[in-house]
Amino acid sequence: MENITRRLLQRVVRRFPSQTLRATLDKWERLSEAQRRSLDLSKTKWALTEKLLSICEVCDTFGVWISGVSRVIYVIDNPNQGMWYAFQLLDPKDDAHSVDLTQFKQQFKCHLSQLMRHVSIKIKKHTDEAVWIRIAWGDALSRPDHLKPTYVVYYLQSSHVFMTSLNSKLKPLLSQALVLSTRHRGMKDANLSGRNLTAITDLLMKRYQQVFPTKYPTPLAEKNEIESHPHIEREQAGAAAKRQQMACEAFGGGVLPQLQSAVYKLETRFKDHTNKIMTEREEPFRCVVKFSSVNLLESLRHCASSGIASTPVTPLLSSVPLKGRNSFVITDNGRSPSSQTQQSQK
C-alpha cells in the first residue's frame, strides 16, 4: 500500500473519537462481524490504524473507506461541528418535482465531474429524507483532499440546500451542479447560518409550532409559573396574557429551533443634528449589531412575554422566524439627511 495512502488513513482514524468508531464501522457495513470484533478500541489510534490497514488490504475495501462513507456517517450523527449556510433554489422547471434519488445522484455526479476534473463524491440518503453529499476537492494537478471535504444536505423535491466547509472559489461549481441536477434555474443565499443544522433546517422549513393571530386570544400556558399574590395576578392577568400571545405570534409556540445568533448590518444616516460633521457626511453610518444566545428565539420570546421587551414585537426581530433568516442589512430609503427616512430590510 502506498505511503501516502497509509498516512491518509492514519489522519482519518485520528479524527474519529474512539467511542464512536465502532458504531460508525457498524453502520459502514463493509466489514464482517468477526472483523469488527477483532478491533480492540482500548488500544492506541496507531494500533487501530495498523489493524484497519491490514483488514483493508486483505478485503480490498480501502478504496471505499477512504472515499468518505465512514466520514459521512459520522457527520450525519454529529452535524453540529461546523458552520452551516442555507441556500434556496430558484425557479423550478416543470419536471423538478419528479426528480428521484437515483436521477439526482447520476446527474449531480455527472455535472460536477465535468466541471472539476479531480473530485470525489459520496452520496447517502438519511432516515429523515435528507440527501447527504460529501465532496473531496482536487485540482488539475492534485488528488482530492479527503481531509477537507465539503458537506451538502439537500431535501429532494424541495428548494432548500445546506452547506458547510465550502471554499468561495468552488461555490459557483457546486451551485451549477446542484441547479442542473435538481432541475432549477438558479440558486441564492438564504441569509441564514448557524452551527446547529437541525435549528436552521427547522426554521427555514417551518418545522416548529407556529402561533397565528386570533381575534379572541386565549392565554397560552407557561411552564414553571412563579407563584405571586392573587390580587396581583388578577390585575396583571390580562396584560400578561396579551404579551404572551404576541410573543408566541412573533416567534412561535412550544419548543423553538435553537438558533444561536442574528446579525444586523446597519447602513443608515447619522440623525443627531447637533453633530453636523456626522449628520452632513455623504457616506452612511455603518455598524454591526449581533444578538447571541444558546437559544436566541427562546430568549427573545421570553423577553417579550415577560415585559422586558415591548410588544408588539418589532419587525427587526420577528423577521427572523417569519422570513427564515438571521442576517439582515438595514438601510435608509431617504435621499438626504434632512428628509424623512424609513428603515428597510434587504
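Small disclaimer: the values here were computed from a predicted structure and weren't measured. Heads up, when I say rigid core I mean the largest set of C-alphas that superpose within 1.5 Å between the two forms. Residue numbers count along the first chain shown, from 1. What changes on going to the form predicted together with its partner chain:
With the core held fixed, the Cα of Leu317 is displaced between these two forms by less than 2 Å. With the core held fixed, the Cα of Val289 is displaced between these two forms by less than 2 Å.
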Contents of the next structure:
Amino acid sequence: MENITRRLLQRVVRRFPSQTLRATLDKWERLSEAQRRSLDLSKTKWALTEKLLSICEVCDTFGVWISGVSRVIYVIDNPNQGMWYAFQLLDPKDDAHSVDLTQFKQQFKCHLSQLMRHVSIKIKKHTDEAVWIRIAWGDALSRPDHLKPTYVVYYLQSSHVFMTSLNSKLKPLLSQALVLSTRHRGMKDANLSGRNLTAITDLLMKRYQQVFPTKYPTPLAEKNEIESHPHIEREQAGAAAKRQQMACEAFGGGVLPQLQSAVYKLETRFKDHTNKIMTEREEPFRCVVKFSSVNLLESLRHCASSGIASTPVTPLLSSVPLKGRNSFVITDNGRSPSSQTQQSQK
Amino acid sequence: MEPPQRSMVRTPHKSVLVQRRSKSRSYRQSYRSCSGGPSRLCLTPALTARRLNTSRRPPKSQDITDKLKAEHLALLVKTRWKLSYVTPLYRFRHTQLRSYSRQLSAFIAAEQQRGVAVEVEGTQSGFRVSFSMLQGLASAENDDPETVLIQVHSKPLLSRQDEPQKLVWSGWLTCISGNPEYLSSLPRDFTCLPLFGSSGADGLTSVVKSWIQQTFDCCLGRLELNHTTLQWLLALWTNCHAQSNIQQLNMVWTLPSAPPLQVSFTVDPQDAWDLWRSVRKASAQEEEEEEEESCIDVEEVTRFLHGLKSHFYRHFRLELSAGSLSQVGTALGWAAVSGRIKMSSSRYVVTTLALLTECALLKMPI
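For the form predicted together with its partner chain instead of the form predicted alone, what are the coordinates?
Let us now look at the entire complex, which starts with that chain.
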C-alpha cells in the first residue's frame, strides 16, 4: 500500500505544471495552513513528493484519497484535456427537479457501487453549479485504477451530462447509475464532442451571442452621402452586409464557443446533371466529411460571410449551433427521385 | 549560358573531382536549360513540353518483390519520404558507389568537426554510410539510370560492442520513365536522377544534400506537389481499385477562412470506383475505344474531381475550389502538398515514382 501511494503521488505531482502547483495545493483543504506553508516549491518535485508523503503519514490520510481529490481539482482548473462527450438525460420523473447535491451524491455512489464492486468515486461541487465526479474503475480482481479515471460533469437539475475518457464497456453501468440518481428514465448520446468543455456546455446551453433576423439590421443611415458611384457601392455593400447578417444568424455573433470539429456521414444519392450514369445509380454515395478548425463555428461564419459558402447557409451546417451537435448521419428521405432536396438527419 | 557541349570539351575527362571544384565554372544542367534553347543547341527539337503530360497509361501492377531485397522493399514501402528535385549529376558513376560511401562518411565526420549539428538522438557520433543500387526498380520499357539507395547507420548510445548498427537516415535518387528524349539529349558525363527522397533527421538530410551538390555539381530543391499532381495520384490510385482494394479515398482541403478550415472528405472505395468508371466510360464511348486499353486523360481526372466537389457542394453549399487540395490518400499511398509521400503498396511504387519523376523534371530551375 505504501508503495502504491508513493507511486501515485509521484505521478500526480509530476503531472502538475509547476506554475499551478501552489494554487492546487492551496485548494487542498486537508492540509493545514502551516503544513501548506512548510512546503518549499522551489525544491525538486521529487523532494516535494517526499515531504507530502511524510505529512500524509502524520495526518493518517492516504495517498489514494489525496490523488483523487487533487486531481479532480486539477481537471476542474484545466477542463480542456482529453475529449469530452455530451449526453442527454431523457424523460424526467416528477421529482427530478427536486434532486439536490447530497441526495444525488448518496444515490449515485450507492447505485454505482452496487453495479461495480471495485470502484472509487469522488464527487465535488464546482462554483458554477456543476458537479464533478471522478470515477476510478477496477474489476472483479483488481483495485480501482487511479491512473485512468473517468470524469463526469453534471449540472444539477439540468439534462446535460459531460464525460471524458470513458470505456465503452463501462458506459451502460455509468449511465444506469446516472439515470437512477438524477430521477430520469433514460440517457442518450447527444452527438456532441470537443476538447473544450466550456465550449460544448456553452453551445448546448446557448450561452453565446445569438443573432436574430431583423428587418433593419443597422440603424437607418441619413441620406446625405455623396459618392462617385453611389449605386454600385450601395449595392455591393448591401450584398456584403446581407451575407454577414445571414452568417451571424446561422452561427451567432461575437466570440463563438470553441468547437474543433464536425463530422457528417453522408449516404445520399449522387446527383449531377453532367453525370448521367451516377445519377441513375440506385445505391447511395457513401462518404464521410469532417470539418476541423481551431474554432469551427468562427471558420464557418467567415466562410459564409466571405462568400466561400453560399448564403443562406445550408441547414446541415447551421444545425451545429442550432441543435448543439457535431456528429450527423445524413440519408435521403425517400427512395423516390422526387425527394430532391429533402434530407433527414438521424 | 554557353552551350554545354563546348564546356564539356574544355573539361578534361580524367580530371579529378577536387581539381574541378577549384574552378569557378559550374556544369549544372537542367531540363529547361536543355529544352529552353533549342535554336542554339539544335539538340532537342521535340522537347517543348513544359507541362505535366495530359494523358498517361493506366498504371499496371508491377511485381517488384522478387527483384528487390526484402529489407529494401520494406524500407521503401513503410517510410514517409520527403521529396526534392535534383538537376543532372555531373560525373556520377554507378560503378563508384563504394568510393562515394567512403567520401560521404568522411564528409559527415568533417561537418561534425566543424560543428554542424548532425547528431541523431540516442546515437553515438560515428556514422557509416552505404550506397547501393536498387536494380529492378525501373519501368519495364524505359532505359532509365538505376536507382541509388543511400543509407546511414549509427550505433545506439549505450550499446554493447556486438550490437548491430541502427539505420538512422535513408534516401534514394531515382529516375523512372524519365522523358527519353531529354535523357538522350544530355551530354555524356551527366546522369539524370531527378527525384530525391529522404527520411531521417533534418541535420543529416542537409549534410547529405550539400555533399551531393558539391560532389556532382548539381542543384537540389524542395519538390512541392501541386494540385494537379495530387489529383493525378488520386485518379491513378482509384484506377487500381479493381486489382487491389484502395480501402478508402481521402482528400484534405484547406479553406482560406479565418481561422483556416480543414475539410477531410473520405469516400467509400466502391462508390469512388463507380464514379471513376462512369467518368471513364463517358469518354471511352466518345472515343469508341476499348476501356482497358485507353489512356487516362487529364480531362477525366478533372471530371472525376468535379464530380466529387459537386456532390460536396450539393450538401454543404461550400466551394471547395476556393481552397486548395492539401493531401490525398488511399491504401495504396499518401501524398501531401508539402512534398511528403508514402507508397504503401509495393505493386504501384513504380507508377507513383514515374509520375513524381516527371514532376521533378519539370520543377528544375532554368
